[in-house]
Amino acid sequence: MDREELTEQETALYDRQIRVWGVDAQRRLSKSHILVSGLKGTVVEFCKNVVLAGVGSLTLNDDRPVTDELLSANFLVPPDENMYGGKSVAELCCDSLKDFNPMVRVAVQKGDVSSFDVDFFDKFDVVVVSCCSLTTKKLVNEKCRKLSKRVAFYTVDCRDSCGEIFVDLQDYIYSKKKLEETIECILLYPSFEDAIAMPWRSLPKRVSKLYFAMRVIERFEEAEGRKPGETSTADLPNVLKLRKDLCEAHSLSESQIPDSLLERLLAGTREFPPVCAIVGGILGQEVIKVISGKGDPLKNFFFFDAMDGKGIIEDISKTSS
């Protein structure tokens, strides 16, 4: 996919996008290439999002079989268990998309994301990573750092009604117009490390509940050893304690992170439909942005709470643009 033009098929089929973003941009989404590792509801809807606008290639990472679970918000496996014949999530899903747009290539890659070395991720300009570990998060964004080019990285998780996408673009530069001439804007982000590492009282006083109350979640699963989602009702005494400590080392007031906020976000095992529609939809947008060159990036994290259907964009960094 590393030709300059579109083909007469890809003109015809992406005719309606060309009109409205232009044919360089959709020359530059059709020689992308786009790794998503972790395939819940939200994730397929950003998959199939990409894949209908007509990215070069996806491919697809999450070796887990399918439970009753993940069928609640992933429309892209078949529910005829007859179906499945030993295939992985990524498997049954990657059968799913090539019928979505046979001109984009979907393929899966088996193993751990967190295990492939620095030169595995040169082969793509975008990685997704989603229902991970901390540590995985972390991980992957590093790698992603150590590369000479810049692979544009995304976090995104939705807990109940709720959902959080981060984004690190790094260094991006990009134009727009002003009134009647272009201007370049730069735009620094800082790792996923560094920014969930920024002191609580040093941020603005309204940044969102969602923010602390991902972390402190993040925060205790890590140390429990638990997976994302593998929480109850059951754990919020001690997600309080932890908390309160959290709260106590960095000088925020408990208020910040409700007891009812962390309770709907551990009771929530399971992720809820529209939410996964809403932010999966903003996760498409900011990545087809991205690649196309289009309008003004995300910086850098987004949050979405379907109990007052509001999005919200939080600029957790020491320089803000």
Contents of the next structure:
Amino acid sequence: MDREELTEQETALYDRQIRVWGVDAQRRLSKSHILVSGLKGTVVEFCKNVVLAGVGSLTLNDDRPVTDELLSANFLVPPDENMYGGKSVAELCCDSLKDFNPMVRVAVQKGDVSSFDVDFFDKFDVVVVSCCSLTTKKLVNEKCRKLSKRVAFYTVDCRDSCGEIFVDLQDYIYSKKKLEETIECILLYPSFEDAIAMPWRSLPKRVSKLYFAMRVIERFEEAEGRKPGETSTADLPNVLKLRKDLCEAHSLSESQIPDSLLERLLAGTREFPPVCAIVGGILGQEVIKVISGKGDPLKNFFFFDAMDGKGIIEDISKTSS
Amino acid sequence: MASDLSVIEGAKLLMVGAGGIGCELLKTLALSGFKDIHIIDMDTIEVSNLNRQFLFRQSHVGQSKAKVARDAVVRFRPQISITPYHANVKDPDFNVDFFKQFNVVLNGLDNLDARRHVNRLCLAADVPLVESGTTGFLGQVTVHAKGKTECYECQPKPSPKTYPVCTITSTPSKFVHCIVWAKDLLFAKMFGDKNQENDLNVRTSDAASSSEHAEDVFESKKDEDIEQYGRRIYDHVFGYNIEVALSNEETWKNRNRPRPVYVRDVLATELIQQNGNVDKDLVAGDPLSVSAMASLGLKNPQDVWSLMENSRIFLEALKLFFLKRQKEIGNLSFDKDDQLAVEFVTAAANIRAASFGIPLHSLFEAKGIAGNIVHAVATTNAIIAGLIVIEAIKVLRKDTSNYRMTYCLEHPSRKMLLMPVEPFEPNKSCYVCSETPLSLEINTKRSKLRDFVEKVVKAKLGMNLPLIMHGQVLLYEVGDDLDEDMVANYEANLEKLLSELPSPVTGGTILTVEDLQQELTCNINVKHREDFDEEKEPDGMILSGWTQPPAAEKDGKESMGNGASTSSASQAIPLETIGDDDIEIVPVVTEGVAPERKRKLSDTSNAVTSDLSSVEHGTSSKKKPQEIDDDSDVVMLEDGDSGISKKKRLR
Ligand SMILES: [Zn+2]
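And the form predicted together with the partner chain, for comparison with the form predicted on its own?
Below: every chain and molecule of the assembly, starting with the one above.
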């Protein structure tokens, strides 16, 4: 690690957070490179958080043209069609984010994230994907895993007033202080594909119901060829059928995935901004932890539901069984 | 959640604070569809805000937070109405009637004083309050609804750390003691109001009655230049005063003896003569840009300077104050954003620390301690703001049974990073929301009304515009509409002993103290008491009837011996009461709740069981993340074939 000092400007700007995580962590942050794909409310919150924290660069990927729905939880783009000028969501967000912190390089990468080759991801330390299909999640995750260096991979999605984060740090070694001595800890993460393939019956009963519900919806969208979030309550009967099949296959009681929860997730296609702020905040914190090497990173799922107000970590990995 | 839209759109909100939490909150409220938001903040924008108060830019530095925040949010939600007030929430304009127009009040404040004030106005106006605070990765959101949940003051709040006078003036054992000395005594003496009582002064004149030290050493002499003056002050406070202290053998029986430090011992002659390059230096314009570090070529605020470097900074900073900021001398008070003041205090504290064998600290660390800077990051503020909006919506829907107090934790507790807890019921002995009388032990023959007003009415009761009555006799009152005779009368009363007031206050007297703005009345039963312990009861009076902050007594004891340092991040956060916009305090999280009262849990289902005491401890210290207890891994799985439950232990 090079010992170069932070500039006076950086010290002044980051004063309050250096008091939280220290100068070394700040230096590491300023050398890190992050890719985000799928710019809905939660990811926009995340982008704000890491740009403020002072990462080295942030690359935005989302070619979709701006729509009202896309902007419902977006505070980066003013709702003025005259200003869109045929630009994509990523391009419009980029202009705003640059303004937040002139010390962070914010750029746009056009294209479909699932089509980028392995080498493309080598440029990044952290990759976050959102609003994409199950296949894309698996694919990008696998590409990140093929690289010789560790690229931290995250997925994040919010539906109605619920949110989910998945984390794959592969094998993550970090040191933490236990009493007087520093001990080395190793966390082994499964890929997204391996994690969700874990038999449900091998999971603890207290696993958040959201975990199962999100898997059902994900499978439904995949099977129907829907875009993420392209659902409504009209889909409930078919989703319930799928739930029955999955529960039977996994020997899980259907009561573990309540109808009401599935109905909420299907209907709530519009983002709920407080949940975006919360989930985007947790994700930001996790990414900062991993880049700075400070603190215990979460393994490997996080769930938030505004209905009960709990923010829960679930460990869904092979190593626990 | 769509069904909430009508309550959201019809609501009128008051936000107090447009800082770290405020910026995030205003953004999230606007996105959530709120249409009528009023926001109060007296502060202006500073550079150190920009790392998290994302509605502000470099170009906004110096402007009103409330106004800039409004402009920034209206840009992405032009159709909503945001009314900014660049004002202090304690201004009389913001009275009970003002508060009554809102459906809910949301606090994003940075100090105890304002929080208490808003709490009282919300109680008086019967408007629910959503209170919040963050520090580092910790945060908390609470709903205070009159008669339904506890008010902000139902539980004791940790009071600001205080140190016994002798620890500061004579026997410092920790760096923070040196900082307090440098900031509150030396800096105040040199650059603040000369007429103010100051223990540094007392010690100086006490020390020698006949010698030159009997006169005010801080007055510069006719024949000395600024360099000579600086060196004389240096030798006096770090050399002579230590020698005087050393002469009191009793003090050092069980302590390490300090070492007097004189300029000649620390700086070589040539350095003494040409310290810094202030005369050649080009600094002009903004007086806050004057810097001793810059003129001495020291760059890194993270470096710990040697005694020599500290001495050079001390002399240089002192000189710069007199040469570049002469006009302000006599009116300055320490400000953590005043570079030269921070340099002076850092250097003075370090020289004193060196003298007492206490480890030296960097300017960065010293600034944090001196300015009581609380660690702040954007993510926690964003999360807390989201939780505030969720609670605000419940308040608007009158969904009382679902109100939650939520903790944002750094390390998971029982798998949770965000932990909701059922709110407390109001405390029946709370003097704020239950009108329980208080009792005051005081020496009525030796204490003046002024002591009572300063130490009880303002400091303890947090009143802004107090009125004090004994029976039907008005003893004291504050307000704009008083005529001159009355003001003079009250001024005279302030200087009178309690027992000699027009209506004498003695043991058994019941005083009524009222704040007309806060619409709060308390009755205080006065008990006369002759003596108080100077160290343990420095106020010379004791107010009881509401639980005292548990930390207060402990601090007093600790600072006598090995007091706790405020520099460590794992430490309980020092509570700041002077207005500092960067302080976002979590009183309950950082201090833990009153241990005898157990919080009920929000969810009886199963995931969380009892024992929340461990949670609160977990938030107050850098504790290991708790392993999810083994029991939680005992799972009941329904077997698809037999339908019979069986237990399976994982791991
Ligand atoms: Zn109360």
